[in-house]
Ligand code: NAP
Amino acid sequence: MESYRIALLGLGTVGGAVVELLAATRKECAERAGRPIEVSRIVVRDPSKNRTVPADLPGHPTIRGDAIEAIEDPNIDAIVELAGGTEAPREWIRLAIEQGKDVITANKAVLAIHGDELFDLAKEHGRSLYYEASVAAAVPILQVIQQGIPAGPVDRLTGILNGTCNFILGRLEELSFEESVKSAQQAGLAEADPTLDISGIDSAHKLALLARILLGCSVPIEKLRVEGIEGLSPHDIEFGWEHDLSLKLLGMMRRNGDGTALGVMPCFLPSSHPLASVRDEDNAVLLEAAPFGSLVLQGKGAGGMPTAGSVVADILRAARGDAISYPASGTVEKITDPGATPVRHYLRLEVPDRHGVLARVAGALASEQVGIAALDQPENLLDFAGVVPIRILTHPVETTRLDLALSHLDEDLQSITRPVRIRIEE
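Single chain structure for the sequence just listed, the form predicted alone:
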C-alpha cells in the first residue's frame, strides 16, 4: 500500500520523541498500520534554529515554518498537532479537517476549550480527530472508557491526571516547593513556566475531556472547582505521614442525585486507597461503576516518550482507518461542587506568637460550625520567622463552609496567613 504521509506541527519535547519513536520502530509501525508511515513535513516556529532529526526517519522531511502550507499540501494524509496553545492549533485543526485530513493531537487545552466546535466539524466532514495522548500520556484511558468497559454508567472517577504534579509532591517529601518544581524541570517534566501544571488547570482540561465522554455532554472548564498545589510544603507531607495519608492532586467526578460533582484539588488519601501508592510522574485513573466494581489504569503521565507512545498509537489508528467515537456535545447536565460533600480537612496556618491567637482562629471556625478534632505544630520550626505554624484536623465539613469560616478570620490574621486547606478523601 501507499505510505501514510503526515505533517508534524511542533518539534518540542513530545514532537522530538515522536520522530525518534517513528524512526526506531519504523518496521513495527508499518506492520501494525498495514503500510509505511512517513513524516513528509515538520513545521516549527523558528526553522533557522538548529534541530536534530533522526537520519533514518521515514520520509526525510524538510523543516519549515509555515503550518498552513503543510496543511494545504494535497500529498499529506494527516496532521499531527503538537505545538501547544489554543487559538493557532484551533485554526490549524479546523483547516486540516476542512481539507479532508485526519488530525492527531496531544493538545488537551484546545479540545477542552474548543471541543464542541472541532468534534462536530470532524463528524460533519467524515474525518477523524484522535486525541489519546491529550489526557493521560501513556495510559490508554480513552480507548478503555470508549470501547473497553462494560455497558452502564461510570459513577465515580478519581484520577491523578498530571504526572508533573505527582512528581513534585513526591519530591516535596525532602525538598521545598520551589526546589521540587526545579527538580521536575531538570527531569524534563515541567516547563520553564510550570503554571498550567501546578495551578491545576492542566488537570482540569483533562478531567473535562474525560467527563465529556462519561457524561455525554460538554463540560465547560469554568464550571469546575479547580485548585492547584501552590503553597504546599514539606510540613503538609509530614502531617500525612503522621496520619498514614498520601497527598495527591486529584481530578474527581462523582454522580449524585443533584447532578455530577466535578473538580480538581489536592487531597489526602488513606494508605489503603488504590491511588495512594502512585509515585513519580505516573498518572492513574480509578473508575467505579456497578457492572465492574472498580478498575485502575496506571502509567507514565509526563515526559516526551510516554506521550509520544500514545501519539504514535493514534497515528497508526489513523493509517488503518480505525473508527473513532466522538464525545457528545449535548446539553450540559447540572455540575456541582465536590466541595459540597462533608469530609475531614487539614488546615495549616502561620499565625503570630501572641496570646489569644488560637482563640481567634477557633472563633472563626466556630462561626460556621467547623469542629476541631485535633491541633498540633510541626516539629521543625526553623523555616518560620516571626510566626508560629499550627495544623488543624477538622471534623467532617463541606469545603465551601470551611472556606467561608476562614474568610471570617480577622484582618490582622488575614494579613499574615494564607491558610493551606486540604480535603481528606476517605
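Beyond the form predicted alone, can we have the form predicted together with the ligand?
Excluded here are partners and other molecules; the one chain stands alone.
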C-alpha cells in the first residue's frame, strides 16, 4: 500500500519527539494506519543548525527552511505543524487545506485565535484538521468530549490546562518563582515565550477550544476573564498548607441561567477536590453533566514525548481517513464572568509595619461590604518596621466587588502593595 507522506513543520521539543516516536514505532504505526507513514520533509527556522534525526526514520527527509515549498509539494499528503506562533501557521494551514492536504497541529494559539476561519476552510474543502495534542498534550480530551460522552450539555468544566503553571506552583514549595520558571523551561514544558503560560493566556486558548466543542459556538478569548500566576509566592502556598487547600491555575466553564461563565483564574481547592492532588506538569479536566455525574481525565499536559503521542495518534487518524467533526463557528453564546459568583477569597498584602495600616486596609474592604472572616499578620522579628504580609480570609464575595474594594485602598498603600487575591472554590 502507498505510504502516507507528511511534512513536519518544526523540529523542536515536540517535533523532535515526534520523529523519535515515528521511528521507534514505525511497524505499529503502519499496522494501525493500514499503510506506512513517511516523513518526507522537515522544515525548521534555521536549517544550518546541527540536528540529529533517527537514522531509521521512514522517509529519510531533507531538512529545509521553506515551509511554503514543503506545503506545495504535490507528493505530500499532510502537514504536521509543530512550529508555534499564530500568523505564519495561519497562512501555512490555510495554504495546506487549499492545496487539498490534511493538517495536524499541536498549536492551540492559532486555533483559538483563527479557529473560525480555519475550521470553516477545512469544512469547505472537505479536509481534516486534527488538533488533539493542542489541549492537555497526552490526554485525549477532545476525542472524549466529541465522541466519548453522551450528547447534551456538560454543565461544568474545571481544568488544570497548563502543565508549566502546575509545575511552577508545585516547585514554589522549594524554589523562588524565577527558579521555578527556569526549571519548567529546562524540562521542555514552557512555550517559546513563557509569559503565555504564566499569564494564563495558554490556558485560555485551551479553554476556548474545549468550550467551542461543548457549547457548539465560537468562543472569542478576548471575552474571557484571564488571570495568571504572576506575583504568587511561597506565602500563598503556605496559607494553603495551613488550611488544607491546594493552589491551582484553573480554566472554568459554568453554564448558568444567564449564559456561560468562562475564565482562567488561580484558585484554592479543598484537598478533597478531585483536582487538588494533580502534581507536576499533569493536566486534568473535571467534566460534570447530568447523564454521567462527573468524570476526570488526567495525564501529562506538556513535554515532548507526551505531546508527540497525541500528534502521532492524529497522524494515524489522518492516514486512515477517519472522519472528524468540525467544531461549530459563527454564533457566540453569552459569556459571563466566573468572578461574579460569590466565594470566600484569600487576600495577601505586603504592607509597611506601621500603626494604622491595618485600619486603612479594613476600611477599604468595608467600603464595599467585604466581610473579614479571619486575618493574620505574622510578626516580623528580623525586620522590625519593615514590610509584613497581611493575610485575610474574606466571607463570600464576588471577585469583582473585592477588586472594587481593593481599588479604594489609599494612594500610599496602592503605591506600596500589589494585593494578591485568590478565590477559594468549593
